[in-house]
Every structure is written in structure tokens, then in C-alpha cells.
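Just one chain is shown here, as C-alpha cells, and it is the form predicted on its own.
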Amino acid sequence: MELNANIPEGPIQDKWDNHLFSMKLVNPANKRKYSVIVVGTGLAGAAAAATMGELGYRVQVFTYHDSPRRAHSIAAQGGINASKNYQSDGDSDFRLFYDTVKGGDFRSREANVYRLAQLSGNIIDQAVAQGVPFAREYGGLLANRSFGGAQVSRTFYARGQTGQQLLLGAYQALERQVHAGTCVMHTEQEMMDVVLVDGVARGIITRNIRTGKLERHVADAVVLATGGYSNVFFLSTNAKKCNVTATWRAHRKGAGFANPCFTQIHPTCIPPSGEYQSKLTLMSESLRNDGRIWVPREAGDEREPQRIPEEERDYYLERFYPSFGNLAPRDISSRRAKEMVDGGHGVGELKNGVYLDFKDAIERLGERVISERYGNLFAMYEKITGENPYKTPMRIYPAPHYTMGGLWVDYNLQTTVEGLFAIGEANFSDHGANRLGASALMQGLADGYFIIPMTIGNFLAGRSGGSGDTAHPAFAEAEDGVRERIGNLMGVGGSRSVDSFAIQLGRIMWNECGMERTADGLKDAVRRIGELREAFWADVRVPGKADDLNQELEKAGRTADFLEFAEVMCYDALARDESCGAHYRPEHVTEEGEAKRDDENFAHVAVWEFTGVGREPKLHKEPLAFEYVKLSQRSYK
């Protein structure tokens, strides 16, 4: 596997502009000769499909939902970063770039991160032109608020519905192209495999979720915009249908998987209330602007929060990190919350949370202002917990959220498989070992609106055009493989439900490859995952029929892929014998208990090559160079 990042020459601030000029272009009249498949209709996928359709390409776009509006991007609440410096508080493209590289603990590629910062302002302009209702100041300027890991206000927001509003903007742009005939929408179609013709991605095999029918689709290039894999933990903030299948199928066909162990634990989620839960609910990080996080100073304190006086409260983030306080980055804030709960300071009936308190903000600003900023989030919290956060502090605890790892891509967002591209959370490219809050929406839209429509043209311009034919033997071979796998799942006829295996895998991953990873625990996890996978294929029960609507079959296929992927994730965490960002190995910590990097041995992207199910994958490394942000121990004090 060859890793060529294809980073342009020149100063970092000029790389993207120079690259745009040097890339090969497709004549506008010739664009209609080329077809592109886009899998996924969240922010990245919808933006990419809409923009490429607008440019004149013939686009086929696929979603397993009945509408693109159901994409998980809709769940993003707090905001989207951009370095417009509306607050005149010292922000700039370079500062956003610097904060992102530092926030990712120096494990991201500088050139990609700078391009992201450079394009951030364009995203806001695009969204405003689409009518996205961003919050505004009294004078009419777009409002900003702060997020973790930054000391400037650069996060644009639409109350607690930012992802939903941005997705509606992208969805409208996409539907405009559907109406114009440049995009063809395929709903309720799940991608089951990538088709390679002579080593080049030329199509996909899908399963119609309603009928069970397998279908072949051909194109000149394939773009995966299929999100992340946090449901490997079973309990996560992700929608239940989020999965690893599309990227894992691509990995099995030769696409390198980069940094799979870099998974983010979000610090502000509603704690689980029992063993019966199937997912967790996120409370936006924006709440940390006005909410103060604390626990009782005395371990085991049973009193109601209102009865605990100020002097008996530990505002531990403000104590540990006076400069950033409650806006310390997510990885750091999550670990400190775990320390508090593990030390006996947890709150709530199950003692599994910490308080996020708005009393001071309400006294300072008034309940009306807090309601304007966070009202829908407060309503959501009260509906789930039965507690009024205006009167009593919220209870929060870390939970699996975003995945920084993904398919390896070069500067053009192309994977190690020619003609196969990955955008948004499906790739690894921008966030390193920890994503700053409000950067996910930024990356998805930058990739979709401004990067992939240009770089895919550079790829297509060197080709004759014309999609080829699904009668090619490669399509038949891929379809036969999918049909065989479905038959195997249906044919086990065991005694255990799919969910029982998914829950068991999730517990292994959370305990051994979650907020804290040890060498012994990871080795044991690899062994137990292998045993669980064997048990799955010997005893799983998938009722119903394959040629019909069968949600158990859908879950079974995704769980089978998670059982293979989880092993690689643990191998990656074991091989990275350091602590960095959200990857926390207690063998490697500073005297103050923070993550301790080993830049001499691990300043690289770990890229894994598939070698077979149950076999240790092959590791490749892309060295990371830091010319513009000096390597240093992160400090948010």
C-alpha cells in the first residue's frame, strides 16, 4: 500500500490556491459525460452531490433513509466554527488552524487543517445565502459563541439546531439538482460493497431495504460520505443506524483505514439511567459557555444540589484549567469527569454523572436570555429526565460521540483505492487525536461544497468518461459475495439475538478501548472479540426473509462488520504506545495526569491494511511534519 499524501508545494497559506490552479479541469460541456456515485446524504454527501450536480456532472446519490433529512447530521446542536473574527477578539485563519492542530494533540496533517480553516468563512456565506437562520446580534451581524479548546468566539449557531438547519440548506440545494435532473436520488438503499474494475472504484452494490433486492450501480468515481463508527461501543450519541459497513467494505477492498482508535468521548451527555438503554443523548457543548461544571467536594454526598453550599462544591475544570475553565477541550474534560465519578464524587441516583449548573448564568443574564440561547436543549433534557434545568443543575457524563479515525485520504480526499473518495467523518483527515467542538459541521461542508467537487474533477479529467457497464464480471463477483454473506447470516439459525452480540461487543470496547486503554486490556479485548465473532457466526438468530423488509438482517450485517472492525481498532490502540488527545494510555501520562505524547516514535498517521478476518492487519505509517505549529505539550491552564 503506497501512501502519497499529494500535499502541494509552497507556503501553507498558498497551498490550496496553488493546487486549484495546477489541477486539471473538465470542460463544462464535458462534465455531463462523467457520472459520480455519492453514498450518504448528510452534510458532506448532500453538499457534494448538490455541488457536483450544479457543476454539470451526472450524480447518483444514495441513502438508506426515506429522506436525506434523516441523516445524523441533523443531531448536531451547538454550532459551526469559522474564522471570520466578527467579535474582533483576535481570530484568524491561522488561529483556527493553530487551535485545531493543538486541539488534536499534533496528530493531524497541517496542510489539510489549514485548508479547512481557510474555507471556513466560505461555508458561512454559502449557508447564509441558502437562508440558514443563524442567530444574530441586535445590529444584525451573525452572533458567535465560544466552544472548547478556543479562547475566541468563532462558533456560528442556530439555537441548538445548527446541524438541522445546515442540513436543510444542503438538502434544498440537493433537491434543486434532483429537480434539474443532474442528480438521481436513491432512497432506502444500503451500500453493501464497492466494485473495483482493474483496481479502480467503478460502482457499488446496494440492497433495497424495503424489498431486499440487490442492485448494481456504475459510475466513473465513488464518494463515500457515510459518517462515523461510534456505535461500535453500542451506547453512543450516534443514531442507531450509524455503522461502519460502507467504510469497512471499502477497507476490505484495499482502502487503508487510518487511526481507527482515535474516537472522541463527548463530555456533556445525559448519563445512562439503566441497563436497558440502546443509545445516549447529547447535550450540546455550547451549554458549557454559560453552565458551570461541578461535583460535591465530599465523596458520597447525598444532598440535593441546591442544598450544597458554594464552599462545598468543586468546580474542578475551573480549578485545573483556569484559562479555559469549563471550555477545556473535550478529551480533557471527559477524563476529568471520569476521575471525579471514579473517586466517589458522582451525582444522581446511579452516582454516574457530574453537574452542569446554570444558576449563576440565570442570575446574571435572566432566564429569558438563557431560554433564547438553549431553550430547546433544556426542553429536551427535561423531557428525558423529568428534571427542570432552570431550577436544578443538569447531570452529564462522557459518552462515545465522534470518530476522528476513518479511511485514509490524500490531500485530494482520495483513498488508497483509485477513484474512491471519502469525505466528512468517513475520512480521517482533519482532527487528529481529538476534535474541537463545532468542527464536524465545518469539515463536512468544506469537503462537500468546496473540496471534493474540485479534486474529483482533477481525477476525472485524465479519463475518457463513460461509466461502463454493470455487466462487467467485477459487478457479478461483488454481488455474488454480498448474496453469499446475506445467505450465511440468514442460515445460522442460532439462539441469540443480534443485539445481544452488539451489546457484548460494546461493553468490551467501552471497558478496554474507551476513555482509557491499557496494553493488557487491549490484548484481552482482541482475544475476546475473536471469540465473540466466532460465537456470532455459530449462534446468531436472524428471523424473517432476505427478500423483504428485515431490520434484523440489516443490524446483523452491520454487527458482523463491527465485529471485524473492532479488532483493528484495538490493534491500532495497542500499537500506539503513547497517550495523545482522546487516546489515553495510563502508562503514558505527565506528572499532572495529562496525556503524554511520544513525538519521536508516533508523530505519524497509522494506516492499516486488511489481511483477512481474524488476522493481524498490516501497519503503514504516514509521517507528520509540523512546520507551522511547534510541537509542545498541550496546556489549557
The other form holds:
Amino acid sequence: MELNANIPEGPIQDKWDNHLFSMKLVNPANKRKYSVIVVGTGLAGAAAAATMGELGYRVQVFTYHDSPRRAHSIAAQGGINASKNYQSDGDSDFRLFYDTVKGGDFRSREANVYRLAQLSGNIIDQAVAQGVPFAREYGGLLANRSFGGAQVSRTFYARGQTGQQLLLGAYQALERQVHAGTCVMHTEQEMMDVVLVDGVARGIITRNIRTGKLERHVADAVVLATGGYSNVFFLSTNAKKCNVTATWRAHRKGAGFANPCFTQIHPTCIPPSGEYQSKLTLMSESLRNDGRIWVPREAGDEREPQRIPEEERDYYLERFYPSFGNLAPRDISSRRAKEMVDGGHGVGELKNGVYLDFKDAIERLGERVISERYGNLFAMYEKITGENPYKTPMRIYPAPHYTMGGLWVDYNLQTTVEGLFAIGEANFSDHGANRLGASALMQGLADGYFIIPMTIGNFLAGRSGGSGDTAHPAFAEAEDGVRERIGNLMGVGGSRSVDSFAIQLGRIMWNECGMERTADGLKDAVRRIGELREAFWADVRVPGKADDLNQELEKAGRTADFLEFAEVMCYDALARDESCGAHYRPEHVTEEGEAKRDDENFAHVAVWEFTGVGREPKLHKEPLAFEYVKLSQRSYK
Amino acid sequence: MKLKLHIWRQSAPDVRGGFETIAADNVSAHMSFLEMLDVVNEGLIAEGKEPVAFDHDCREGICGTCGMMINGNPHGPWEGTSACQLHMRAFQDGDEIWIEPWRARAFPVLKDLVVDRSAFDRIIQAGGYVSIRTGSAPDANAVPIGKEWADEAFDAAACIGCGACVAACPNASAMLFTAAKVTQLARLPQGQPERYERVLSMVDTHDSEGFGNCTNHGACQNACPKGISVDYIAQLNRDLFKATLMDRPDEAAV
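Now that we've seen the form predicted on its own, could you pull up the form predicted in complex with its partner chain?
Now the complete complex, all chains and molecules, led by this one.
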């Protein structure tokens, strides 16, 4: 496996411009000869498809949802960063770049991150022009807030529904191209495999979710925009259908998987209420701007929160991190919450949360201002818990939320498989070991609107367009493989439901590869995952028929892939014998109790090559060089 | 608590469906409505039966995937709440609950509680956008927009496209859905150049998809999990009226 990042020459601020100039172009009249498959219609996929269609490529777009607007980007609440410096508070491309690399604990590629910062402003322009209703000030200019530990106000937002509004903007741009005929939308089609012809990605096999029919689709390039894999934990903030299948199938076909153990645990989610819990709901961390986090000083304190006097409360983030306080980065806030709950200070019926209290903010600003800022989040919280956060503090606890790891891509967003690209959360590129708040939307849209439509042209320019054919034996072989696997799933005829396995896998991953990972725990997890996978294939029960709308079969295929993927996550966490960002190995801790990096041995991207199910994958390394950012121990004291 | 569920079962679009009565004996008040259905489905699978097919995804009320009639109300008894956010504390021990799919000619039933809502996408394709080219947008602060206007555009943009408005309407009209998009873009300067073409084209598609006309019942507004106001239908009608009368460039030139 060759890992050439293809980073352009020149000073960091000129690399993207130099690259744009040096890339080959496809003549406008020739673009329609080339076809591109885009899988996934979240921010990255919808933006990419719309823009490539507009440029003149023939784009085939796939989603397993009934509409592209359902993609999980829609659920992002807080906001989107951009280095517009509209607040004149000292922001710049360089500062956003620097913060992102530092926030990622120095495990991302400088050139990619700088480009992300450079493009961030264009995204806001684009979205506003589409009619995305961002929050505004009375004078009519865009409002900003500081978000997730940033010391400048660079986050643009649309109440607590920023993802929804940005996705609808991209969705509408996509539907405009569908109307124009440049994009063909295939809804309710799940990608089951990538098809390689002579080592180059030339198409996909899909399953029609309504009818179960398998279909072959051919193109000149394939772009995966299929999101992250947090549902390997079963309980996460991801939507129920989010899964690893598309990227895992690509990995099995030769695409390197980068840093799979870099997963983000979001500090502010509603804690589970019982065994039947099906997912976890995130409360935007913008709440931490005004809410104060605390637990009872005394372990096991059973009193109602209002009855616990100030001096018996432990505002632990303010205590540990006087300058950042409640805005300490996500990984740090999450670990501290776990520490409090593990120490017996947990609150709520199941003692599985910490308080996020708005009492002081309401006294300071009034209920109306708080309601304007967080009204919809408070209402959502009350529906779920039956408690009114204006009167009683919220209970929160960390939950899996985002995966920084993903398919390895070069500067052009191409994977190690020629012609196969990965964008948005599906790739690994920009967030290192920890993603800063409000930067996922930014990355998805930068990849989709501004990067892939350019770099794909460079890839296609040297090729003859439209030469593929679904009659090629590679398509038949891939389709047969998919059919056989579905037959196997239907044929087990065991006694246990799919979810019972998914839940069990999730527990293993949460305990051994979640907020804290130890060498012993990870080794044990690999063994237990292997056993669970065997049990799954011996005893799973998938009711119904394969050639029908069969939601259990859909889940079974995704769970089967998670049962393979989970191992590489553990291998990666084990091999990365350091702590960094969200990857926390208690064996490697600073005196202050923070993640202790080992830059000498681990300043690299870990890229895994598939060697077979149940076999240890092969590790490759892309060394990371830092020319512009000074490596330092993160300190949020 | 123990509940008695009457759930619509239909194996395929062209097969006659009917209610099946299923006991749900282990329901906690903290469960969401869909978690209650998950538990019911686990029970059906254990008995060797086919689970109830229902659409859902984010389970936090924003993706618009879930939707079902619960005791005759779209998304159930709570105001401003999608089915996934409805929690079982809304019900009492011993309750009977009738669960059905959306009923509308433009939303054919696919299986059990799952319906085909692709007509909504086609309404958006007809003009529910601003025709802006990627990369050619002016600076985002170049055109200030008064907060009140931006806020109202936002209120209209909050629609999640679930289809509850259609299910609630005695005419199975999708006017609230269509009006929400028309109003969002009509409230913003960016939406002005295509404003009147947009409303004509979207309403045309709305009608040809088989949705009924709006006769001002207002049931849509009551059913909407996002509180979209029927005032937007009035806005749509004003724009539509104006569009049919106003002097516009030749169709061919547009």
C-alpha cells in the first residue's frame, strides 16, 4: 500500500492555489462525457453532487433514505466555523488552521487543514446565497458565537438547527440539478460493494431497499460520502441507520482505513434511561456557553439539585481549568465527567450524569434571552426527560458522536484505490485525534462544494469518459458476492435478533475502546469481538424475505460489517501506544492528568490494510511533518 | 404499563391491509414511542413473526423520517412533537393505541407503516431553491437582512418534510409543506428573482402529484411537529395570485 499524500509545493497559504493552477482541466464541452457516482447525500455528498452536476458532469447520486434530505447531517445543532473575522476579534485563516491542528492534538495533516480554513469563508457566502437563514443581528449582519473552546467568535449558526438548514441548502441545490437533469437521484438504494476494474473503482452494487433487487451502476469515478461509524458503539448520537458498510466494503477492496480508533465522545448528551435505550440525544455544546457543569461534592448525595447549597457543589471544570472553565475541549470535558460519575458523584435516577445548570445565566440574562438562544434544545430535553431545564438543571453525560478516523485520502481526497474518493466524515483528513466543535459541517461542505469538484476533474482529465460497462465480469463477481452474503444472512435461521448482537458489540466497544482504552482491555476486546462474530453467523435470526422491504435484513448486513470493523478499531487503539486527543490510554498521562502524546514515535497517520476477516490487519504509516504549527502539550488551565 | 396496540399491517403496496392487535406488556414511561415499537418488534422476532416495518432514523425529531397516525393524530397526542420524540408517559396503563400509516393518494403505502413520500422531493425540484452557482456567491454580509425577516424565513424553513400536514388534511393537501418553502425564500432578498416563477411551478407540481387543494381547515398546522403556521399558506396564495396576474417575461426567456 503506497501512501503518497500528494501535497502541493510552496508555502502553506499558496498550496491550494498552486494546485488549482497545476491541475488538469476538463473542457466544458467534454464534461458531460464523464460520469461520477456519489454515495450519500449529507452535507458532503449533496454539495459534491450538486456542484459536479452544475459543472457539467453526469452525476449518479445514491442514498438509502427515502429522500436525500434525511441524511444525518440534518441533526447537527451547534454551528459552522469560518474565519470571516466578522467580529474583528483577531481571527484569520491561519488562526483557524492553528486551532484546528492544535485541537486535533497534532495528528492531522497541515496542508489539508490550512485549505479547510481558507475555504471556510466561501461556505458561508454560498449558504447565505442559497437562502440559509443564519442567525442575524438587528442591523441585519450575520451573528457569531464562540463555540467549543474557541477564543474567537467564528461560529455561524441557525438557532440549534444549523445542520438542518445547511443540509436543506445543499439538498435544494442538488434537487435543482436533478430538475436540470445533470444529477440522477437514486433514493432507497444502499451501496453493498464497490466494483474495481483493473484496480480502478468503476462502479457500485446497490440493493433496492423497497424490492431487495440488486443493481449494478458504472461510472468513471466513485465518491463515498457515507459518514462515520459511531454506531459501532450501538448507543451514540448518530441516527439509527448510520453505519460503516460503504467504507468497510471499500476497505475490503483495498482502501486503507486511517486512524479508526480516533472517535469523538461528545460531552453533552442526555444519559440513557433504561435497557431499551435505542440512541442517545445530543444537547448542543453551545449550551456550555451559558450553562455551568457541576456535581455534588459529596459522593452518593441523593438530594434534589435545588437543595444542594452552592458550597456543596463541585463546578469541576471551572476548578480544573480556570481559564477555559465550562468550555474546555470535548475530550477533556468528557473524561472529567466520566471521572466524576465513576467516583460516585453521578446524578439522576441511574446516577449516570452530571448537571448542566442554567440558573445563573437565567438570573443574569433573563428567561427570554435563554429561550431565544436555546429554546428548541430545552423543549427537546423536556420531551425526552419530562424535566424542565428552566427550573431544574439538565443532566448530561458523554456519548459517541463523531469519528475522526475514516478512509485514508491524499490531498485530492482520493483513497488508496484509484478512482475512489472519500469526503466528509467518511474520510480521515482534517480533525486529527479530536475534532473541534462546529468544524464537521465546515469540513463536509468544503470537501463537497469546493475540493472534490476540482480534484475530480484532474483525475478524469487524462481518461476516456464513459468507457465502463456493467457487463464486465468484475460487476458480476461483485454482485454474486453480495447475493451470496445476503443469502447467508437469511440462511442462518438462528434464535437471536440482530439488535441483540449490535447491543453486545456496542458494550464491548464502549467499555474497552471508548473514553479510556488499556492494552489488556483492547486485547480482550479483539478476542470477544471474534467470538461474537462467530455467534452472530451461527445464531442470528433475520425474519422475512430477501426480495422485500426488510428492515431487519438491512440492519443485519450493517451489523455484520460492524462486527468485522470493530476489530481494526481495537488494533489501532492498541498500536497507538500513546494518548492523544480523544484517544486516551491511561498508561500515558501527564502529571496534570491529561493525554500525553509521544511525538517521537506516533506523529503519524496509522493506515490499515485489510488482510482477511479475523486476521490482524497490516499497519502502514504516513509520517506527519509540522512546519507551521509548534508541537506543544495542550493546556487549557 | 400494559398496552393493547392495533397496528396496520400491509405486506405490499397492492395488497389489502388490516389491523393486527398486539399486546405490549413491558412498557416504561421513559421509553420513546419508537422504543416501545422496538420492544414490540423484538418480541415478534422472538416468536418467529415479521416485525412491524416503520420509518425512522435520527430519533431526535429533525430528520422527518418517522411518521404515523397514533390514535388518529399525526405523530400522536403531543403538540409540536414527532413520533420519535413522543414518550410513553403520554399514555396510561391499559390504554389501547391505534397505529396507522399516513393516508393520502400521493403517499402510497409501501409496507405496514412505511409510505412513499417522494412527491415532496419533486415539489422541491420544481423550484424550491435559489439558483446560485457554487463559488460565485457575494460576501455573506454584502446584503444585510433585518433580523425579523431572517427570523421569519427561519420559522418557515424549520419544516422537516415528514408529511404530517398531508396526513392531517381532509383533502390530503401538501399546501403547508409547499408554502413553508415558498415563504422562506420569499422572505429573503436571495429568493426574489425567482419568487413568482417558483410559486407557480411548485403549486403546479403539488397539484399534479395528486395532493388535494387547501380549503383552510387548519388541521395541518395543528399536526405539524415544527409549528409551521397556516399564515404561510396565505402568503403562498398572495404570491400565487400576484404571479398569475403580473406581467412576466416570456416563458421561453425564463
